[in-house]
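Take a look at this single chain in structure tokens; it is the form predicted on its own.
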Amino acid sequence: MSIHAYPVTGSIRKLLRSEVQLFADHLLRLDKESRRLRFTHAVSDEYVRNYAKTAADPGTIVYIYTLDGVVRAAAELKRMGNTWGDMAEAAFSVESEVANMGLATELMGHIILSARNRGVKQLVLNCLAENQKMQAIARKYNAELHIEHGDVVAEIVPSRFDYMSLATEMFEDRFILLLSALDSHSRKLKDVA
């Protein structure tokens, strides 16, 4: 993880299962091109709403970047199979208003840490061949890139977990409820204004 590569006015934390609608709202706000890059093809609003519900699945961890209580970027870690095992998949989405601020790079660090702590040996990221930004971010984390069916697949091999990696994630998790409450308060203040 980098140290404050993103604007310090927002925060990064895990999405609570009760906040799936915030994740859906974020995905629905993505502009047409950002949505296409995130899902590797054009998708409807209904598809996005249904997809967002998977954030509550036990095999999914979503990190979010919030600004004034609103989700503006997200990173997903999804297990492949019924249990955490050798492989997992990562995906990222960043709204254009906060693009190019280092958020995806920062979120990637959180995803790799969570994958590492769950014993994932191979983290897979699929992106379109034209998505140079995501490929550059994957390279920062020593990903091996190859082309599969016209898309680029980045494979990252997380280090084995250790006491420090476990302690880091547990420490961050202690603040999820506090940050969620602050985000909720910010949204309520915006609604009143």
Ligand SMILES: CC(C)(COP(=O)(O)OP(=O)(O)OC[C@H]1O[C@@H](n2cnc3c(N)ncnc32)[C@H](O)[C@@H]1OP(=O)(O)O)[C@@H](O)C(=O)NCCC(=O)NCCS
Given for the second form:
Amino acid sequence: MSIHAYPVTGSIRKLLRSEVQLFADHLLRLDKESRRLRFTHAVSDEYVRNYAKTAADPGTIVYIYTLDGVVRAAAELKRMGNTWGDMAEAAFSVESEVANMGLATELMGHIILSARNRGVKQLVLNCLAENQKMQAIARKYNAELHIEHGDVVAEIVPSRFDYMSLATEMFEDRFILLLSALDSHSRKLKDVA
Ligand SMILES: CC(C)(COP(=O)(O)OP(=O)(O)OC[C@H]1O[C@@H](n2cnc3c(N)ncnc32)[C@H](O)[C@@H]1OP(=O)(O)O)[C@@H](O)C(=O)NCCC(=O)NCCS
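If the one shown is the form predicted on its own, what is the structure of the form predicted together with the named molecule?
Let's see the whole complex now, leading with the same chain.
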């Protein structure tokens, strides 16, 4: 989707439940302004730490971009309710060191695929009206944008799942454990260096 290629040295995959701390560390590393934009208001470290734990909920799927074993960008898909239904919510975070490389655009493609495969008909993205960048990314996926209570709500309608969309996600998921092990190895190498 993006004309940019994210750095070939990193990889995109789903976060494992056992890796919630890596996700928390990423969110805590966001600079003050990015954190405010991500949560639509200023939040404390404690709030972020508690929030990160929701990544292990059965109704949440988190895609991560890792570089040298460290999570540098993430995209979250959250269902609304106890089962996957017509609506789900998405959120994105990219650390400034890897910003403007097309990562959020790329991650959005993964989120839409996962939403599609779970029968989601309306993917909602809440962001501050000033967040032109996120709105630009949503528009690339034909999102419909409207203002609600001063914030911008972007709505994306994923296509109905089909054999190819299911096969694509299943194929990507086969590499999660391998990539996670490689990330863990990279972190260990850094620790001993
Ligand atoms: C918003 C955010 C996720 C974008 O991540 P990113 O990886 O840098 O985004 P990408 O590189 O995929 O795409 C950025 C696009 O926005 C465009 N853009 C950049 N600044 C812009 C601006 N001020 N106005 C409009 N578009 C802008 C870029 O041109 C690019 O589009 P292009 O690929 O067609 O050139 C990241 O900046 C971030 O984490 N922000 C803080 C948290 C947040 O805002 N989350 C969204 C709310 S949930």
